[in-house]
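First comes one chain, alone, set out as structure tokens in the form predicted on its own.
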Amino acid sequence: MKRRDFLVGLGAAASTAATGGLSAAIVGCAPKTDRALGGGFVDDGGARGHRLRDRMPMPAPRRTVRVPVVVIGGGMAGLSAAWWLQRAGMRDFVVLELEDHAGGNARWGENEVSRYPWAAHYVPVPGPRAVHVRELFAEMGVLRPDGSWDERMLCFAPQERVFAQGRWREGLEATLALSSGGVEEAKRFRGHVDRFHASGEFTIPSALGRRPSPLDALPFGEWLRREGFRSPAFLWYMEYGCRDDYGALPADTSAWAGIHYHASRDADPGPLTWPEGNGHITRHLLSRVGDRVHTGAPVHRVERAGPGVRVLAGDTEYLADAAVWAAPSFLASRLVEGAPAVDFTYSPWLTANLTLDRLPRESGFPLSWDNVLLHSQALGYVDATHQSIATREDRSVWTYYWALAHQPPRQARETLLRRPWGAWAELILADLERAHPDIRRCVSRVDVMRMGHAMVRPTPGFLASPARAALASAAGPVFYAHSDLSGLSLFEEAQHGGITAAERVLARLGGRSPAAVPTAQGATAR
């Protein structure tokens, strides 16, 4: 995406009106169609995580498995150690997933028309020294031998598109016009965050270049205030960016994590990304290390056993030399013996993939990649089958994402689980029936997942909590790797957290290699 060149939309009075006054009139409403539609909850492992939260019962251990390192989580952290561990050398050792499919925020699902995301969806094309990103995508086959990325696989022409005023516009550039003073604020910013950027301060990964700031324990909303920011149109683009990019409004951000964004990348050539977005990255890296992932394993215990690690999930019993936690750093505080309890706060966020059998009519620009609805405190929709080279698509799989920011973090999970599947598809339909009128008529199926921590939240004076600086800095014989001890939830992050924890595992014990590594072909059985 070109946000970071500032292609800026109009309507900050407008963004809150359309999906916020509809959402409380149809609660309980099914998805009014002139057909039948299908669809439902997809299961995202929260029964399991609220078993976990109430620290319910749990099966006592029926048998016990040696293995030097056990890695509890199987999203991009996670996946990422154990890419790692392996192309070291190492062979043994297990990946705990509490969902039945691996992934994380890159998981994916498929269907007859398409795979699609069910999350992340894309990776900004990685500077120079984002050397692991690189690493894994030249292992991939993204980025070729003499350096030149696969065409393939970087986002077709038209990238992005925003409904305003009755129809569709290309970028969000377009609408800067509109508003007065949206063309010179937005100058304005671009040279603020060029001068951020020389600092060298804000860089992907973050850990290469970042320290303690001011702008940590700034709101950006206030960052925004102080500098003058006026323009409708120029705030209205921080705030969608806010929402997009953590699931937040200004005012919930530090103003470190707001210029972030924009003042950590490079020019780059456009987003990689494919029909089932980052899950193309999932895939790859289970058909290297998939065959020790254990999924639908969560782990309620996690605790010192000597010098090593006792791991409890389900009936199984886990002793270990090390352990990578790769799961949410929230968990981390009620299952792992003296862990720090975080102060983070995460937020929740509605995905829906919805089957097409046909196109919509609609006016303006033509359909892209990622498609914004202007008046919406949604997101926009991702279009699954954007990359394909077919020379016609009549069906498709729209992805459409919802951060439900405009509520507290604890009010809008209960949402989540409070409103049925029919009136979240009714919310959805109402939402883009404003752009396309007959959108009732050529959706066949909204298929809902519900993620209530589903990224961390950079609020302000997060990168100065203790808690994170204790489990970033942990010994061991845990070591965390989550993302959002970043603040980011970005595949990058998740990489370098992975990697990072890895290699701490690594020298604990003690650059052994792989031969003189005990193996799990000796674990017993109780």
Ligand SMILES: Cc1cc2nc3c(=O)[nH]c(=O)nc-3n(C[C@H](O)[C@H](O)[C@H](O)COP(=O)(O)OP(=O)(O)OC[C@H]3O[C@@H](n4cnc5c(N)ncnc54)[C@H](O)[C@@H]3O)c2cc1C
Given for the second form:
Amino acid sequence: MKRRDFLVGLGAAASTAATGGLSAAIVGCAPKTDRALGGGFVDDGGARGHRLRDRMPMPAPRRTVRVPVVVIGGGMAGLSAAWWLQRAGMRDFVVLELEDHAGGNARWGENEVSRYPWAAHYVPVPGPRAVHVRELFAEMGVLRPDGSWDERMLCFAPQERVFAQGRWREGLEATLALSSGGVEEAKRFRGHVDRFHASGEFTIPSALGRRPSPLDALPFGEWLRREGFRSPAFLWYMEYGCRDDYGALPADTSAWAGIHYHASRDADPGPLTWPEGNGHITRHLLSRVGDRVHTGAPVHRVERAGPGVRVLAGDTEYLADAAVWAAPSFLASRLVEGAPAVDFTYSPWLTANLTLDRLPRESGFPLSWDNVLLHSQALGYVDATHQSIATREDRSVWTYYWALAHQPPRQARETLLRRPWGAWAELILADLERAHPDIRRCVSRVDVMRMGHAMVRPTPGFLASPARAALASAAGPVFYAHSDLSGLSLFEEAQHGGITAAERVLARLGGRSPAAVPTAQGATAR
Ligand SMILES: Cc1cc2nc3c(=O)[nH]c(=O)nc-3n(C[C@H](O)[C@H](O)[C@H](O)COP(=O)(O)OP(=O)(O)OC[C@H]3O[C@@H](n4cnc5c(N)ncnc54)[C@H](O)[C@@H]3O)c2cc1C
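Following the display of the form predicted on its own, present the structure of the form predicted in complex with the ligand.
Below is the whole assembly, all chains and molecules, this chain first.
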């Protein structure tokens, strides 16, 4: 998670080892544990999503609601749009969310041990150009009036470790020394990154600096090859980054996106994180606009109605002046009248929350916030109780992340649906067992979330996609906000999409936006 930082402060080390991937065997039986293991699948919206996909018949509307603005999708983009409308003084809107809980990829859970994330779990300290993120964090008290950050929310040390060659080691940088040339190649890569950063093209939000780039058409794996990167350790590190950021392998990621992660941010004091991850931000936004969020309300049709828009959700018809589409863009092609066909690829993911009744045995560097296993197809786990200020934690919840990058997305989605919970639990425990031999005696529950279209994949050519351009510049009455339009699945991009769409709604309705919020270009936002 701090990969861009470790490239800055490369340490010296030497060792030899091969890197590689563990092939996950398909296991069809229940996990082998000494005691009954609780848990199951927790994804609640899949059936509703599939009804939309399969164009199942929907009820005829039985009631009509007139409201100036409808926001479709209650993830970070939709909630940010609502937050911005409200700051502009508009209270007349509704947010319609398919799932039973708002938040999308920033949803969270809670049990007797801790709150925990279901997906997004941190936001890097925002740079000066991310003005609206800073504004939100000031409102939340994360950014103090004196410009300092609340240190309870800055990730505590130790932040990151990696399990390699039989023990835990501090930081992902430890892996660079595991094959010859790794450290040198990382230094050389850093030189590229510095030049890309200085170009001003790689920014957060990405819209501030993005311009047509030949790097968009090139696979990142090919760019690495052309630049002469060969060290298995360094290439593993790049591969891990693509899986972590985009749920994809370097061959399936554009060079523009592969570089963006490293070149887009200024040095920062570390990630901001909370036990429930970005669910903390969701909770704050819901405290502001939650009374207008309707959950369990999948939208099945959006069509023009005179100068305005008609939105159908369940048995309710909403007649509005404008709408914000903050659900994934591929659904717009199916559900929004006149929306272009979207050619985006989405990466399937699986996350699991493991409830630990006691902490397992291990050897080497101590438990950190982010814990990565080198020879794994998964991405490791984040410790939910890491930010606890208790002097001793005997129990915890670990959030295990697995981007199904090694199969084509359609096949991976089939695997997600077909493989039973017990088989997933077994694969997860077998993976962790290599680093924690007694893990099976420590875990009481494994709850699994399957996300078929978890995040957009910035494939080669993504930025040049005509559908992307058409949605991003839509003239209304439907405005598009989902983070997938940026190609970068990040909180900052979702917020930017939501606020931009809200601005356009306000302009269409002749409303006012919050006064004099400076943008990165020095103009004022409106
Ligand atoms: C495993 C994982 C880990 C991640 N970790 C991080 C992280 O640490 N930091 C970070 O910044 N980002 C992370 N992300 C990226 C995350 O996607 C973004 O940060 C952000 O939360 C995306 O917000 P969004 O609103 O654009 O999209 P989504 O979260 O996809 O929200 C879209 C919403 O629309 C709803 N919806 C869909 N169809 C309909 C319909 N027909 N009617 C009504 N509602 C509908 C969905 O249920 C959902 O709530 C992660 C993503 C994943 C998958």
